[in-house]
Partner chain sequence: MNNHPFHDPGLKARHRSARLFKWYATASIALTLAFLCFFLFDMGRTAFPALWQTYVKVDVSYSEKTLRLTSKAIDRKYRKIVSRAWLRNIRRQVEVKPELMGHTLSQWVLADDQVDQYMKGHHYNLKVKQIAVVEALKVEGAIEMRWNNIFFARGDSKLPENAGLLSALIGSLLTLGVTMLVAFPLGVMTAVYLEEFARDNTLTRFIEVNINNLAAIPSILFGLLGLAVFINLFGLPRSSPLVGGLTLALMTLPIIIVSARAALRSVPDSIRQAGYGLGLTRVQIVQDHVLPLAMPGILTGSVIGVAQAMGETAPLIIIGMIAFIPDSPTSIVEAATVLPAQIFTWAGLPERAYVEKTAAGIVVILLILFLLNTIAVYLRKKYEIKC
Amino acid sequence: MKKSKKFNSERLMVLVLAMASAISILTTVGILFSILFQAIEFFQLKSFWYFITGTEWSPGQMDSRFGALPIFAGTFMITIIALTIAIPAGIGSAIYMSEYASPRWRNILKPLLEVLAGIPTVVYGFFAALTIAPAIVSFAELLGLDAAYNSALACGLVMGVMIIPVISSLSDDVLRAVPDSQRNASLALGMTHSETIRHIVVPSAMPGIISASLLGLSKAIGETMIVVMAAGLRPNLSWNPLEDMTTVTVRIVDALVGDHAFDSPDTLSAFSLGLVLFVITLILNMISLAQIRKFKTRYKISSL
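Return the structure of the sequence above as one chain only, in the form predicted on its own.
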């Protein structure tokens, strides 16, 4: 009787966990289909080829054009600037906290660093618009350059600071998961502490570090508020980070809050942008998952 009762409780637990997994999968599928059909309807009205290669985005006009290339160019420009700040700072702080900092300093520094993750993005937007952007304009004037107050550079710098905790926290956990036996073996062979970190610890943790960087990339691509307040709303195909630009998420919000009919190309363009953004994010998450599995395999082998 006890065995039967235990068996039933095990089956119930498996069922509950399976339902939890199913909710996650069904939510993802629901999100996909909620934008897929409207995106298909948009591409029936407008050319898909011009959407991905066109250089002019001008909805709401008599001759509306939906060339999304300037929007994606602005998205990747701002994201690259953000990652240029966040990856070195995040990985560097993770190496310091995991390899050099004493337990006391680690208990102080890590919570302070993770406070950045709890600051609302609108506050970051105020900081970018009122502090960083004027400083960039003033510095550019000293160099004889023209810089807009709404610029990709100001947005990217502040966005990079925002995603530092994402990269730092995950990288710190991965670095600390590297077995101490590897460090001790390296030191026993005559390597210095810095050489051990460079040749043993970081390579062993590299898949996890790459995964953390990809998660930071996903967060940067999906950011909206900082872009609105610091980079502007104008689709601008330019390689100059001192000019104003916009991103995919900003244009989605702008299209959905307008007074256009739901079945108009202006509104449906938001779903087409959302579909592309969903595919990009899905690919990044798949790469991140593959890197995590690779790290787990390496960690398992090195622990034997």
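Think of the rigid core as the biggest set of C-alphas that the two forms share within 1.5 Å after superposition. Numbering follows the first chain given and starts at 1. Just so it is clear, the model here is predicted, and its values are computed rather than measured. Compared with the form predicted together with the partner chain:
In the core-superposed comparison between the two forms, residue 279 has its Cα shifted by less than 2 Å. A displacement of less than 2 angstroms separates the C-alpha positions of residue 47 between the two forms, with the rigid core held in common.
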Given for the second form:
Amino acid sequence: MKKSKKFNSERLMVLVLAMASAISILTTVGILFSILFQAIEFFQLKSFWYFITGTEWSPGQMDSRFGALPIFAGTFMITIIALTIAIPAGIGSAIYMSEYASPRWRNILKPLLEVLAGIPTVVYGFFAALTIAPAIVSFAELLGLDAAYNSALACGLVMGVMIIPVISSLSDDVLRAVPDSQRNASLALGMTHSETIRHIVVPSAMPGIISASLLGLSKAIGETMIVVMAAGLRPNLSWNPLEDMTTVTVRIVDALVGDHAFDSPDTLSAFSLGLVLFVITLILNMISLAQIRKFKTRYKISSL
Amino acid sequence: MKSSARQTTPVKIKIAGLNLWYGDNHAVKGIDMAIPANRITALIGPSGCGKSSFLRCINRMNDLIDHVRIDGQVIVDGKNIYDNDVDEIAVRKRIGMVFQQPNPFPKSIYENITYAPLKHGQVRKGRESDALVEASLSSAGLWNEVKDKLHSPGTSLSGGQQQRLCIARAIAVSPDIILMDEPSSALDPISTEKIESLMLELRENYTIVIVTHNMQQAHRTADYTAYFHLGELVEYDETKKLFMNPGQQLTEDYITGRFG
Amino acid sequence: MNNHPFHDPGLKARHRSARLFKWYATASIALTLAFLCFFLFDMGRTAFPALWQTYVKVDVSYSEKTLRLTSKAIDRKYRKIVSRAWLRNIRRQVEVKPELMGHTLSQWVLADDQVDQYMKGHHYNLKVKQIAVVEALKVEGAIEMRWNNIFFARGDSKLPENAGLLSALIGSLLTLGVTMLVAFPLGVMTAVYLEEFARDNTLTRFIEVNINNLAAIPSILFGLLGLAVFINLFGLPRSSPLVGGLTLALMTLPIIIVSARAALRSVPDSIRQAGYGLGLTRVQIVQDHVLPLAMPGILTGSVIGVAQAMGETAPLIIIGMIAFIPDSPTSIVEAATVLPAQIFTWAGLPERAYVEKTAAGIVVILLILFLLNTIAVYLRKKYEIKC
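After the form predicted on its own, can we look at the form predicted together with the partner chain?
Zooming out: every chain and molecule, the one shown earlier first.
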């Protein structure tokens, strides 16, 4: 009798544990549905087609229009600027740490990059608005150009620096996971150190580097505080990075911080933008995970 | 303490007073040795005796390791490769190396062969490199096995085939000397046999130095054998003489299996 | 001399490109770290003046008239010099010390933020007449800079000279308390389930993929979840540490799960085998033997999780934790703000005096994060020695 009681409490315990792990699924489902339902409500009020292709975003008016194209364009612009900084610098840093730095130096550099990764984004946002943006305005003036105080360039630059450690950390892990026998083989053929890195090590680690870059891209698209503090509110369809632009996340915050009724299209528009954000980042994460799996199976690595 | 081998062929590599330290660890101690051209010279000895470190001095692979200090001379074709005006890249181009674990690049068989010669500007893409691939793979006795799948990945081959691919890859750069660091210790007996007969063929055109744990292998393949112990060269002689009639007690103990 | 067998003029160009490549890698990391240095220096430089606040010595008269209209307590000419926040406090002073009534005392009082900015050499907004008054006080030695106690002892204020971090600090503490109370047990339980009990089937793999995904979902979307589910569906109070904590808990969960799983995996299997040998059940083995061994690793991950949650702002803005909170919250259902949200609020205010406060707030948050990471490193070190 005693034994079966023990057995039952055992099963109960496992059941409780299983339920706890269901929370993570519930969270994803919760995010998806809380966004999806409100977004559907929004699209019952406003045209989905215009949302995707329209160029005028004018909430809070009698005849408010919700064309998100300029918002997507702004997000795209700032993301591109950020990645132009972050991908080369992130990969370069990773190469330095994994291939050139002595173990002692690496032990110093890696924590320093982690400091950069640990800085809250609100801090980056303040720095972008207080220091970088005015510097860009002055610099543009020197060149005879006109820059806005909330230019896409300022946000993009700071966001790029924020993403460097995201890319460098994972890339460094992946580069170091490339077996030394590969490096030796290339060096013994009379290749220089840098040729070995460029032609052998980096191509081998490429799936991991792609994964890291996609993760950086996803981070850039979803980043909120930097753009809320340093980017504009004005939906602006332009190619000039010195102009102010707005992003998906900025408009989500703007729509939800104001005092609108919860079921007004103004508020609901935040969820439709959120849906776009969710779908895009989900796809990016999926590709990123698939890439890293490819790398792991290539070298039969279980950690990372 | 050593008896020098009676050389009947010209000397390819002359080593004089070679020392190597890993930090404070004196791993290779004052080696003097003359390695003949177009012969197979085997380096044997117990683990940690410095034979692999010594081998890696011959193509300056030790340059890449931190805290390594080397002094002495390695004279190849009359030039000390540690002279200031010698580029270690040029050294490794002329002195190829095959490693213990087969390490083909994660590229196709074709690209494994052509990678270095293309970068060195030794061949051009197209007909020249096609010819090089066929020649190298044929020399390594692999051509007939892989000629129909040159563009499948090098890693898809069996272990023994991978090692022969690595030999073909080393040959493709047209070195004079090939260093082999226990090239068959990770392979099965049949693959080992193929590697050994390949070595005997390659002797025609290359000077081969091989490190091996396997005394039978040294006995079967090498013209000369050197016995290393604790970083020192104990004995160096013609293989037949060294195995039949070792001049040193240490050598005899090792080859009769008293330790190892 | 160059005719030795290893002479190869073709290598020159290749060595040049090799140097160029190394230069690129070095420059990448050097520029990144240069940015970090510049950033830290810039923040420190901006934050430094906030450590001091200007005080002036003026006559204050306590009378019935003063209590009615506190600005009458001081000479007219000091009206823009003395902080309004200090004057407002006169009534309470009298409540505490009634014997003050009827006296006029010369005492040090908090100066207005514009005077403070003037003294610090920043951009200020004072009339010529007021500058003359300040200069006169200077000559008398009746103006000085003191250690800025207010910044650490008070809550937010509409008057920069009276604004402090305390309410935000307490808000952060309450919020993170809720976060850890929820995320730690849930995270550890999930990790134990996945590592020790779950079979390797489709469902388990789905949970794993899901956790990996959750870690990469933009934080603002968690805010949308908090708004739609915790506030609108469950009716929990907006702006409260409860809702904020729950939202952050869901974000912290993946970090804790991943680190806890790694810690559990590093416990040698021999421990489990030994337990079976003694006839213990799986639950007993995990509870009494595996978990205690994995605990330092789990704690390390949790501290890192707290550090991440500590700096998170976007989801908390969505659920309204950017309200103006002058008084520290005393429960988890009151409206509250958190440190990064306070920084965000101050950063958006037009008064120049808030700039240094924002930077000082940032320095405080960075110091706390540094402390948390040091704890994590310490735990990790201790753990490494043990295994």
